[in-house]
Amino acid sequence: MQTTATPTHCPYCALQCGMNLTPAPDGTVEVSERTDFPVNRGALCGKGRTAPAVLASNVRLTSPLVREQGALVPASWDEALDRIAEGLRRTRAEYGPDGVGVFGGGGLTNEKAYTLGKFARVVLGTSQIDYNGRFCMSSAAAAGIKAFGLDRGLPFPLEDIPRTGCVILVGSNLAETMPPSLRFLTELKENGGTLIVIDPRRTRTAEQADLHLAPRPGTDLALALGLLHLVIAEGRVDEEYVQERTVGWEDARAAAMAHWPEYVERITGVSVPELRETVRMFCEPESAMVLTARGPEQQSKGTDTVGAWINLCLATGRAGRPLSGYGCLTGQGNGQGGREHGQKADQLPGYRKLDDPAARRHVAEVWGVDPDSLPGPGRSAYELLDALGTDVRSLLLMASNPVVSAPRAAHIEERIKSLDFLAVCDVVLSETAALADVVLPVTQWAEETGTTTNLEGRVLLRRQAITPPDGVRSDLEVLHELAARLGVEKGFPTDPEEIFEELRRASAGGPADYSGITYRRLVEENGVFWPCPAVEPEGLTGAEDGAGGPGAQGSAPGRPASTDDRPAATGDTPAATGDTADPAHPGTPRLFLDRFATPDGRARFVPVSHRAIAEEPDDEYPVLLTTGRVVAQYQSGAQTRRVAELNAAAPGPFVELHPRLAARLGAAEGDPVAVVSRRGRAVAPARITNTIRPDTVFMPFHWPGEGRANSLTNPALDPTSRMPEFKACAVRLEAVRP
């Protein structure tokens, strides 16, 4: 037995912060620090801490299962793998190859991620694949194409935040949901800046900050508009950055212009004072930051408010400079590198659209296919929940529990239900595997070795630990066995360094360009920050000597730098591979410094104007639900409620609601409490409490049952990112006697 500790990271959030991992003799699996790693330099949280206790037998899947009479009972490899195919190939040949779903997780590795969407297009030909990391940062990311032509998370590492003069972070609880990363907002303060919290409930977050405004649900376009119109009304715009480095200001002032302060009082219950005085914060340093997260991206105008953060840092000149800038806080832990190659409706390897005629033909070329046989985009992640049983008749799950995250819940539920087939690759019997067909365990991350990519945008090596229990597989094998089964033979490997290998050169040329990474670097160099491009002898494949990506520092202005225009590398373009990576291409830490990855170089204002959320409050349904996480929890729960300590942390569902809502409702604390809204019905215990508005409950995700939060949320999309609106949603509260 191995008992030397092996450096690597955390299976939760998208800090993956570093740890090690030692084999106890008596089979467990010890944590101990790890300060090497920069982005938590050996601190973890309490879910980081008891990781290892989900790898115990007796809390995990270590068998195949199969439904006979309606029970789920143990089976061999083979039979499992026969009844998933069989179910596909009947399903296919009745319905066409689009009556096959695919949905995906952002927990999954690089490798898995980009495998997943190859066995979708390429074995199956559907185009209806997509992922739950539709519901984390996809408004994020679509107006940061669209301002700034690239989409990365933080386009910075966490480093820069201490050193910036301001912070202004929107809607997000970094204590409870990353809690070491709090220490870059702490460490901010000692060093003289400031951090302004934005969020409805004042929150251990928002107790550490210099200014907390508590702004209503839904209104944080308004807020963001509000503060722009106070920059151009004050005189802070920097006029000279916007002329020399972006387009559009015009529509975007005229639209902020519309926004003045005594308005945006009355949409956002932030007062006028409240609002001058986040501008000169914001405005007075020589850097700031806007960091946002699931508060104003889960929401059906989540592209757009996004955006209005963005124009209020391209207005004041913080945005493509030294400590300055927007970046979005990814929430899964390969959230961002699981939608940058191919488990995305939309989207092939390296970041590239699938309905770009170039982009088609790279990726073919690598995989050995003809690019007319690859589908085109199909359904963003709910709508493809939405159409199961109907148009999607059979479905291939991994790494996703939507009956407990999934909005409308109930109705996912049992839109589950009702398909003909669904086959589901977990590590637990999660409350939407109990639903399947066949079940298939699979490996966890200390049980295996892949890439994982952070929310810096810092690509990582997860390195296996321990051996996986007998009866277990990797999703890896499970594709290579459900390809041959299917009549493809080569190209789904099982080995992760092999696929990585084959995910640099369809990487190649792209906007998220991974060419120039090895498993060897990401050792060596403990992570590499994308884009990096491999280089050549004769210069850098597909871009100019010394180019570092596109619109990074040190700019490729040998390549088109825009998300949408640029024209994807060819199968001219020679293969990356191991011998001719010249690891001395640094990657990119710090994106947008000399250029915007825009054609002209230079970033977008996109005017926006206030909207309300899609279910206003009225007399029915009076009081505002938003929802969130918990410390001790994560996602939907599926294995962290497997963990004594977490549990017994965070044992069960609450109601948050303020005392003068608690004693019109007659509740105490404790009292079961029903939250209804027009597609559901959640009780659970109240939890009385002076730091949230009068006029907004809160409840956290983590839980199936009666305490659904996710059975009120409301599915209206965002017309852009198709993003939930998780965030607002009108309900009422009912007191629940015995």
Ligand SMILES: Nc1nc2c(c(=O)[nH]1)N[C@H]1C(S)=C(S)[C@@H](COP(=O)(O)OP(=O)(O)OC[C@H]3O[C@@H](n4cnc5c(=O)[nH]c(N)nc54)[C@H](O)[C@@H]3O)O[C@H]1N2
Contents of the next structure:
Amino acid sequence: MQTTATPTHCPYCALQCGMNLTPAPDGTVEVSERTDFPVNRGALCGKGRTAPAVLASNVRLTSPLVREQGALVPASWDEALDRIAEGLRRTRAEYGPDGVGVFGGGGLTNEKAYTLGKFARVVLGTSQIDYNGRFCMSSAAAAGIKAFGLDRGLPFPLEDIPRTGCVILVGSNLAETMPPSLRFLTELKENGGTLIVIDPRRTRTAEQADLHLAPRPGTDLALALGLLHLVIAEGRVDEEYVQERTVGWEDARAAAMAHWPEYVERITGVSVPELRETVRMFCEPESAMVLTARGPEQQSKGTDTVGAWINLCLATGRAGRPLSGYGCLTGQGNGQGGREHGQKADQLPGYRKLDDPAARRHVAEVWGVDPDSLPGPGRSAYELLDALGTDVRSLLLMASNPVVSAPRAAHIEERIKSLDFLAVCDVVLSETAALADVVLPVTQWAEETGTTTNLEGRVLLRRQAITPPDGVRSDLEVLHELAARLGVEKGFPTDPEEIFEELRRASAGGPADYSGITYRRLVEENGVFWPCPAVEPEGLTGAEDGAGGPGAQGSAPGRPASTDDRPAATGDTPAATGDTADPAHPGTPRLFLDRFATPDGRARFVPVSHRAIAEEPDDEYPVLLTTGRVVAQYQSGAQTRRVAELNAAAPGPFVELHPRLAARLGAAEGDPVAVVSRRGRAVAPARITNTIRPDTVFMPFHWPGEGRANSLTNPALDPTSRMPEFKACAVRLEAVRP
Ligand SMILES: Nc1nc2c(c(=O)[nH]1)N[C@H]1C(S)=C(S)[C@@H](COP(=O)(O)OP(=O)(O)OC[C@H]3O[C@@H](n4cnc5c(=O)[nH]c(N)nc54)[C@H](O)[C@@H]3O)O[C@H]1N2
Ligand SMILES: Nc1nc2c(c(=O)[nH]1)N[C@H]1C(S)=C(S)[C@@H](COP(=O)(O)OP(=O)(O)OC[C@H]3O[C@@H](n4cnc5c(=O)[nH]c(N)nc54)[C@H](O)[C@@H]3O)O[C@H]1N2
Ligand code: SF4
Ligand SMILES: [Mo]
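And the form predicted in complex with the ligand, for comparison with the form predicted on its own?
Then the entire complex follows, led off by the chain already shown.
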């Protein structure tokens, strides 16, 4: 066992903070500061600091489990794998390939997400694959593709934030969800820039703001339209930019003109003077940014909502210019890469489209299969879960816990229970794994190597720091073994770097082009931003040409990439020097600076209009419920609820409500409150605070059981992104006699 520190990255959120890991003599693992990674410069939140606790053998799974007479009991790997192959084979024989479903996660490394997508299409031949990222950033992705021709969470590095003039943060509580990134906002203010936060709650993030707007949940679309109306009315449109770099302005302008500030005030609850002040703060400086997160995106109109914020950026010339732009703060560890390499229902590696014949040909060639053998696009995540037990009879699930995290969770739990066969790969016995016929225990972040792509589009190498315990295998070994048992002997290697080499080829020429990236470069350069093609098109030599992939900027002359690099042995990471041993494209930290990724290089305005949330409050359900996160728990809590320090900080669910609502209910602080929606009922202690709107209650979604927020949420889907409306539904509150 090695005892030196291995520089690697956190297993949890999309910041992918750098950290050093050192195995201690007592078998535990120590986390220490790693200051060379620019995103966090050594800082970590409590989840990252305590992540090694989940590596301990008394917390995690170390043996496969199979269901015998109703109970999960330990079994050998061979038996467990045989049962899965048999279960999937039986369904396929009875119902055809689309009877088998696959559900993935944005926490999977690029190599795993890529292999899972390939496994579904090549081994199972099913179209029925999607993943939890659909619940995360799919609306922002859809809007980005519409407007810019490309979706990359942030089109610039986080380090640009402190140097812009104004940041509007829409529905992000990054002080709790990405704590080390708060530094960029603090530095922004120190440099004289301003911060506007838009959130129905005065969160820890909103407390940092120069201006906090607290709209009614689900009204961000109207808010953005009202701001654009004022931009036009006050003569603040950047006409020259609109002329040169965009199309579609007239329709977007007409739509915005119909949204008078007074009308918008009535819809959102944000006053006209606040709207005017926002426009002034956003438009006066040289540069400005709009950053969105789940608040405006997890709505049944999330795509249009993000589109409206992008329109505001385009009308004011604040996109594709230095220190200006629109960005989405992607959520999961590999939320960005996980949406690029083919575990999404409509997608092939390199962010290619499954319904594009050229893309099918390219990827089929890399995979050595007939393009016609690849299935077409399948169902989106909620629709897939909703079809379990009816159209989709067996499911292979990797890296998600939908019993806790899916909308209308009681219904989804029933659907999962009605499956003919469920196999789950996880590191712990999650609430969903507990329902499986077979559970496979897999290796974790610190025990394996692989790449992730953080919210900036920076591809990173997570390196193995410790040896996994006996009894666990990697997700890649699982897919290799299952492929072999299902008759595909080749094409499913278990070495992550070998898979990455194939991913490079599969992504080459696609929007998310990784072909110029090698493991060695990732170590030496501390990550590389995509697109990073291996060889540039002939005749293009520099930034002026926008060479280097769609909307790329700052390309170096083409140099061929070598493919035989091996990562340096673990040890200290050399500082990023830009001087690489692997001669290739330098990567693309900043997108769109002189053209967008559309065929004509211009951004598209999208004409959008206000519409109501899918379920407005009424007499029976008079209150709005919104949901989200707390700093000490992660997602469904499957991992963080097993860490003592985190449970001490955030022991359970709660209902956050305004004193006025509490008084009407007769509830005191800590009293159990029932929240009831058309989908179900949840009970949790009251947390009374005047930092939330009086018409809204908030629940975090990290817990199963009685306090499960998703028992209540509404699966109304966005028509484009198929994102469910996690952020607004109608509920009533009931006092509960203890
Ligand atoms: N501690 C912790 N950190 C995490 C995670 C975690 O589970 N725990 N998960 C990671 C992942 S996958 C993600 S996606 C990110 C999410 O990161 P965020 O988007 O920051 O997290 P949320 O708490 O879901 O939502 C942010 C805010 O949106 C507000 N909001 C609710 N409704 C509306 C609305 O209608 N409009 C507006 N403007 N705001 C609204 C909520 O009050 C909340 O404060 O966090 C990542 N980081
Ligand atoms: N009400 C409400 N619901 C929400 C949201 C909300 O804001 N409100 N947010 C949504 C969002 S943005 C997201 S991203 C989802 C997330 O919700 P989930 O998809 O449930 O995410 P996690 O809880 O992270 O589940 C990941 C599971 O995979 C396991 N795991 C971790 N790493 C690996 C690995 O490498 N391999 C394998 N096989 N397993 C692994 C973990 O132990 C855990 O059980 O929740 C969504 N649900
Ligand atoms: S902010 Fe995110 S990446 Fe950083 S330590 Fe916390 S959970 Fe890990
Ligand atoms: Mo997410």
